[in-house]
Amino acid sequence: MKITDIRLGMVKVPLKTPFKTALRTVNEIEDVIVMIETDTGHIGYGEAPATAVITGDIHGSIIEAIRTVIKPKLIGLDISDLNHVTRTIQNCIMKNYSAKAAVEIAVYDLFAQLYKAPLYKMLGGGVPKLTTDLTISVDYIDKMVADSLDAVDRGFETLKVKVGKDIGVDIERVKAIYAAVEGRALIRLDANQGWTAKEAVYALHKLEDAGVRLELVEQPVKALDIDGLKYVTDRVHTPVMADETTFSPREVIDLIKMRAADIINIKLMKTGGISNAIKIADICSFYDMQCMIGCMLETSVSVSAAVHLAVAKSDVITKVDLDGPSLCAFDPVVGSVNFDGADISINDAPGLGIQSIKGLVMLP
């Protein structure tokens, strides 16, 4: 199975509602799809993000990267080697991560593909069934009490609640969300890098000493303030977990040596793709730290990948931000996993298993 063509295309989905944090507000996702046809006939799907705020990517980078670098150095490649084709991938270009991602994705689809498997079962196996949370975009407190009690009654038990924008504000939506839906559901923070460390210290031991109970709390600070991650991991009591301050697996060993978090988000747009959050994985499991599987703002396409890593990682990624298409007025992808509220389910369908995609624009 050789790759003959690389084709880009646009998809657009309205959000049900205005995905708001510390970093930004976002009404729809529009994502750069990517299709890579073989000399089979087979298509493997991938997708990436516009997410310039967190990996610097904007749909001209990747569209470009894909089209002047990468896809040159891919024409001609035997699928069955799957270790050459990433490294290419990986060293062909710096950064660029969405675009490598998308490209990787779509690989990934056509290994597993080429040997008649759903994805998760080359990686690895696993119990194909995950139970993703649900974000809680930062808001008017009422606001944002309202968004956790609907999403606790639609069956989500775990909440990630977006906050960084004002540290008193900060603490009173988390206290009336918390007492709002205690017992019903966990509550994880992301303050998106909204605050400094000794804000994040201060925020946390109000929250501790009113009897709050959080799971964890994502990026406290900023991205490459790893001393101040370390600052709040030294000195508070719920569970520290870095998303934004790590993206490569040189950067997870190093923060781990600093014991500067307890908890590793991968994320493929930052990975630059399922070779390299496999490596993050295994270097967690390897130093006996957790890990959590998240997603920017995709669409099923590649919050499928990231599914079927999460299943076959299982006994590292412990915990599950996979809500991309739950945010979704509607979900594009014909085919592939299941997202059902809450619960996530993979069938048997060769690769990630997409049929088409609904809506789809093609780039000339």
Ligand SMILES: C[C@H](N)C(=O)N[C@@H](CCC(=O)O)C(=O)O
The other form holds:
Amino acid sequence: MKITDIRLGMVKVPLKTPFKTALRTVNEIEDVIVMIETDTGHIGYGEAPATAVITGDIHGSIIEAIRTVIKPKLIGLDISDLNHVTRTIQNCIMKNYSAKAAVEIAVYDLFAQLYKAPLYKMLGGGVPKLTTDLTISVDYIDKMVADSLDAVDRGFETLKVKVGKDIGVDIERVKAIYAAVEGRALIRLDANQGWTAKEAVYALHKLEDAGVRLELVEQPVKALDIDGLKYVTDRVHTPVMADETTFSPREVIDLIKMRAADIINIKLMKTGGISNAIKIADICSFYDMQCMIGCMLETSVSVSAAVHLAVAKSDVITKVDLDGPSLCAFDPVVGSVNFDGADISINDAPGLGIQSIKGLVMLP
Ligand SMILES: C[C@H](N)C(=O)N[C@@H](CCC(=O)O)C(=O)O
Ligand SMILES: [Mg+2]
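Based on the form predicted on its own presented above, generate the structure block for the form predicted together with the ligand.
Zooming out: every chain and molecule, the one shown earlier first.
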């Protein structure tokens, strides 16, 4: 199965409600879709969101990186040489993680199609079911409480509550949500870099002293403030998770050696795709550290790949934040991963099982 062409398109899906974090507010998903064509007629699908505030990627950079650098290196390569293909993708350009991720996802889709197996089986097997959390956007306290109760009523048992704005209001936000859903849902926080280390310790001590039990706090401080992350990890009982701080396997090793966080959030758009995500999961497994599988604002094209990976690495990926499709007003993908509220399941279609993408606009 040889790569003959790589075509690009755009998919646009409105969100059910605006997605608001300490870093940005977004109303719709607009992502680059990658379609890798082969001499056997098989097509592999991938997707890249432009999350400039986290990965530095924008639509233009994703499209140009794939068109002018990655694609010329891949034409003619044989999908059965998976390691050679993924190394070529990783080594042909620095950074550009989302572009690399989209192409790698399509390559893995084809690799599993080649052997007529669902991707998770090619990655090691597992039970093809997951349960995801749902993100509660940062907002007025009453709105966040109402959104949290609505999520619980819809069957979500874990809420990822966005904070990282005004520290005093953040404490009140979390207390109010905790009181409203106590006993019905687990709460994880994501400050998206919005606090200083001292503010984070102050807020978490206030919440711990008030009896608010949190599953974890994600990325309390700036991405590059590793000393700050360790400062928080050393001082609070609530487990601390690194998100924006760690992209590569190297960064994960450094973080683990410093004991700067308790948990790692693996996202394909930070690792540059599946090959490095596997390395990070294996490093964490070796060091006995838990991981979360996360996503950016992605549709079920690329989130499906994350689902397959998480199923295969469920020994170490014990937490799931794959709510991209749940945030979408509709699912544009006809495919084999079924996103039904908190419940995610995979059937036995080969690869990612993507048959078509509704509303896909191909780029010239
Ligand atoms: C969508 C997911 N639950 C999430 O929160 N992902 C990111 C932010 C993604 C974005 O801004 O596009 C995270 O910080 O974990
Ligand atoms: Mg995060």
